[in-house]
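To begin, one chain is listed below as structure tokens, in the form predicted alone.
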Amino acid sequence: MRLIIASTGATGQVYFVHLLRVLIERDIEVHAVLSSWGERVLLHETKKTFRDIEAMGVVVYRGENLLARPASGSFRHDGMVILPCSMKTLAGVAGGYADNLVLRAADVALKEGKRLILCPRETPLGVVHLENLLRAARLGAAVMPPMAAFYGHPRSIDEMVDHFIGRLLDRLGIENDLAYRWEGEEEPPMVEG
């Protein structure tokens, strides 16, 4: 399997991080693809630069390189992931303006039947970014914000991380067992007063 894992600017990149040591560990060949923000943003909140991202055995392109393999239709992969997805790139996605690296593969993703998933960080969602998320839904993206669940009772933020991205594993088809899995229950409690 070949996937294509792009950061863009928001706040987030723990899950970027994370994702791309899930795959890694499961042998799936990851290209990363890093906005100019999105690789500022991931210094300052992982500490990570684009050669962290490399030393973990992906293969990274910056986003000002349009002459990437990604940016063509005749590069073959399994899906494009932009976690974390900022509002400027959303706004791309559903408009069709690729300028740079992470909207021309998002683009090309999508004008080719592909798997494109976004997961947007903002909060509150204006007008404007609801209508992109629709816009972008009807183009074929799948619309996944990392929010927490707490159903399963989670002890940590990796665990509340662990479990964002193995939802986001189960919509790419990898097995992981990694999102809490609800059992149901016999009866639901009652709840007094």
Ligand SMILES: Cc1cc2nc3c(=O)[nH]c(=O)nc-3n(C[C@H](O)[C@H](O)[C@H](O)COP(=O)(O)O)c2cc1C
Given for the second form:
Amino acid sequence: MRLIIASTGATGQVYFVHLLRVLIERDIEVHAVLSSWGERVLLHETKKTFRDIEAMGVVVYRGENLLARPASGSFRHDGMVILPCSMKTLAGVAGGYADNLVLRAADVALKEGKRLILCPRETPLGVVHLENLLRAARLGAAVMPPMAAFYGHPRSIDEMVDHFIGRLLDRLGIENDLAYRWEGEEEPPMVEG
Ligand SMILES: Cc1cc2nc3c(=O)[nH]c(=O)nc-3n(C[C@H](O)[C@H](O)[C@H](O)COP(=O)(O)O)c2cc1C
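Please supply the coordinates for the form predicted together with this ligand, as a counterpart to the form predicted alone shown previously.
After this comes the whole thing, all chains and molecules, with the earlier chain placed first.
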């Protein structure tokens, strides 16, 4: 399996690093793309550089590099994830404005009918963001905001991140035990009114 994993300049770079780590552990071929603001926020939030990502064992490209392989529809892969996805990158995907490698690879994924998963991060969401999310979904992208879940009673940030990455792997069809699985509960007894 070969995946394109992109990071853009939104908060939540810990998810990006964690996703790379679990994919590498599973021997999945990863082509990572960092937009210039993705690289900057990655450094701010995780202290990791472009070279550190490269040292994890993935092929890494800078967003400015439109000569890179993922810019072409001839590049075979099994899907692309943008995590985290900024509102600017979301706007580019929704509008088909492909002026960097993240946007071009996403545009190509849509035109080639490949899986594209956007993990948008912003709050609150304005009307333009909501319209772009709907537009991206209608174009065929899956929209998976990196939201925490509490029903598994996470005890740490790592457990929260694990749960989201597990659900993302579920969407990619990759077996995992990272996500908390709801086992069901006894139905509460009816209260006599
Ligand atoms: C520390 C930091 C955090 C940011 N967080 C967000 C965010 O959560 N969501 C967002 O849409 N933009 C965020 N931004 C703004 C984007 O980085 C900015 O819009 C940039 O142009 C995005 O470019 P890119 O999508 O090409 O990476 C943040 C910027 C900084 C410096």
